[in-house]
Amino acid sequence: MTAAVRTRGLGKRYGRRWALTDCTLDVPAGRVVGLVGPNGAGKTTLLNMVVGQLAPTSGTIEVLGGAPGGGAAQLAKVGYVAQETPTYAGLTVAEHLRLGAKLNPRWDDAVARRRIERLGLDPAKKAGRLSGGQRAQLALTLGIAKRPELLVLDEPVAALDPLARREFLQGLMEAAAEHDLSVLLSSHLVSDLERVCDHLIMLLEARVRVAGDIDDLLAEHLLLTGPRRDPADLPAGQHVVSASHTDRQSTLLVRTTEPVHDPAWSVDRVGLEDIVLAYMTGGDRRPALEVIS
């Protein structure tokens, strides 16, 4: 698997907080990679080291075999889309193109003016006077026309309403396949990285707490249900995620890679939103790496 970026032993301390810390991954290159985790977890210290604009504490970390904003060339070649979706408001959406053309050298203006053109927006019109999600779609365009070869996102649709998060995310999809764009997008909205992306990190207390292909996620995360019963008394290739139980009742969220044969068991397909918050809400903490390869 060629890695758009790769950590080995990242860290990063604030005082004595580690906002991240043993944080080893590879994000695959030609793919949409979906990072998620609660407050805290260290998303956007990640990719604020990702894009530069934080050094690491411990570790290291490559991006697109490069160090993160080692001079101009690697600065070119990834995009940034910031939380909140940054734009001038003062500014014309034309003078926003202008804008990029001057400081990125592999501007492309043609792709950046059909897709303002697409998208309807008023090349004349200042982004304050704009709608949350034109904003957003412009915030885009600069990202993609600056040609990069990895685009980052920090909850770039947030704030959107869920029609704007629509169209935000479906032409982040086109731009992906139009550009071979290698894609790190953040977001708490888990249904929505479901629909765009086919690889997930999690963070959770600071620490990468899974990473691999959404299909193999969803293929390998069971929910159980039958009589009450220990969870330690599952075979040994069943790890529980979650539990709960009541007097007479088991429900168990497994990983597993073999199939389920006790006729006990009620076994149920379950979605990545279900999957993300098991990992968030259940009781097994440890902050090993779980990596599908």
Given for the second form:
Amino acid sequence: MTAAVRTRGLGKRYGRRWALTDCTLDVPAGRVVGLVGPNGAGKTTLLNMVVGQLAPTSGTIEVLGGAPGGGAAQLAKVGYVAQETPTYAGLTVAEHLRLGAKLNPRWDDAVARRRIERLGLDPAKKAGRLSGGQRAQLALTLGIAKRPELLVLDEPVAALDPLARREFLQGLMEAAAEHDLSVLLSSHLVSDLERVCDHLIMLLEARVRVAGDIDDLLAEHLLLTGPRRDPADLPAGQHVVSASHTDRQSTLLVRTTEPVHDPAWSVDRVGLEDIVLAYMTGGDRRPALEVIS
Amino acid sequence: MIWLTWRQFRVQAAVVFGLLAALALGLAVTGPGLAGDYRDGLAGCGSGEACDRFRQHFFSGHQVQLVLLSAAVLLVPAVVGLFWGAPLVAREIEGGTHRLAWGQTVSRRRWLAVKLAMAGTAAAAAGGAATLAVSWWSEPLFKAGAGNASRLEPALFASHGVAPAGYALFSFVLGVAAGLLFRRTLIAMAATLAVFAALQFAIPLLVRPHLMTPVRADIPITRDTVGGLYSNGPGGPVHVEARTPAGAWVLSRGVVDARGRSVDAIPLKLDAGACAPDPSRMGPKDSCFQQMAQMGYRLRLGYHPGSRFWTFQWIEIGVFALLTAALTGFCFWRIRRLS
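Next, report the structure of the form predicted together with its partner chain; the form predicted on its own has already been given.
Starting with the chain above, the whole complex follows.
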């Protein structure tokens, strides 16, 4: 399997602040990959470097085997729906398609027109008069009809209501399946990504916290509940992600590839959202959150 | 890219060229009449002195229009820099649309190059068209006022010849560079205006006079070489001013005595003696000028003759071409680093 994006020690510094540090990743090709993290975690910085609109301060990055933004051939292979799904307010829907056709050698006009028609967008309407959801769909149409190999989307649904959100993600899924696209999609909401992604990368405070297939993440993370004990006493294969204690009880989220045999624990599976939340709040770099219940 | 550039630029272009067309139309309508008035006036004035008076009258009668038109020509580069240049990149960054544009299969370099080339050509054309129309219209005025109006004087110099086209192109690229630097349209506009205005003051005052060595001339005092005489109160010494050579841009004028030292005034009186008023004509008697010359006084002038107009124009446009090239280089350097 080839990697759509491969980074080694990638970092970006703005002034004295590192927006992203020591990022080493292999984003698989042909998959829908979610990039999750709180605001300011470095998601946009990483995506801008993937599409070649930002140069790294340190480390290396390779996208579809080439240097990001390096020449027309590379630009043609990567589609980008930037944050807040920008469109030209003064240009009509049809003019946006014309823009796409003029600026992209691999432009697929039939796909673009079909999508616009199915979405019910009036080609003569200016983009500035579209709703947020429609504008996002227009931006997505430009990204898809460019016929890239990798489509990068930066928080495309952040400003959309739940219905528009669902429609947008559905459209994205259909296009990904139809055109055999690799997709890299960021969001600060796990629930958006859980529906559509099969691989997840989590950024926290400018670092990669977790990366893996969602099925593996779900299988490997277990919630252990039992009498109070020190997390340091756990077997070597069990890594504590977060821990909370009451006077008598301990609740631990652990990552392990082996089954838990200790009869003192009651073992539960947890959802993706809880796993991500556990990494954000717990972990080894922050004190565990005390939960009183 | 050409289509997109045109699509984004056409409204701004239409506004500026629309205004220019209106100006040109107004000039085209009134120009032939002005030229006709001048021709008829010259044909009917008869003697030399009467014709001089007509020319004087004709020129001063239209001086206000000339000043306003010169200001209009100077306004073109400012408008082009503020409303074409400054928003060119800054507005894209403000709206986030640069991410959309650069997400297409077009490099930033090409994106910027096409925009600069198209809008830059339009900017130079706008500046050139404005100055062409105004120069054509004001031609009779310069013929009439050759003694009073020098096209080397800063305000007229900046609105005639090839300079305005160069200013417009420069100002446009200055606006683009400011937009790339500050990433905000409004700040870029303010910076463009500040720099452009500062250059328009600094260059004529501090730079242009020294681009060529001014002519320094000591001229004997006669009725023809003196442009004006006055004294501060009756009985005071006489101040003498040299007449401006036709078309010249005078940088300094003064009076020197027999030993070549600069003096403020000549110790004669305008109400008695040699310089007493001549009842038969305007001004003092000829003896006044003879007396001054005998005392050894001469007029000293430092000036650029009117014939240097085109030399100065080409130097000016060369300087601005260099500045424009440097700013263009900055734009391409900056856009690569823009995040």
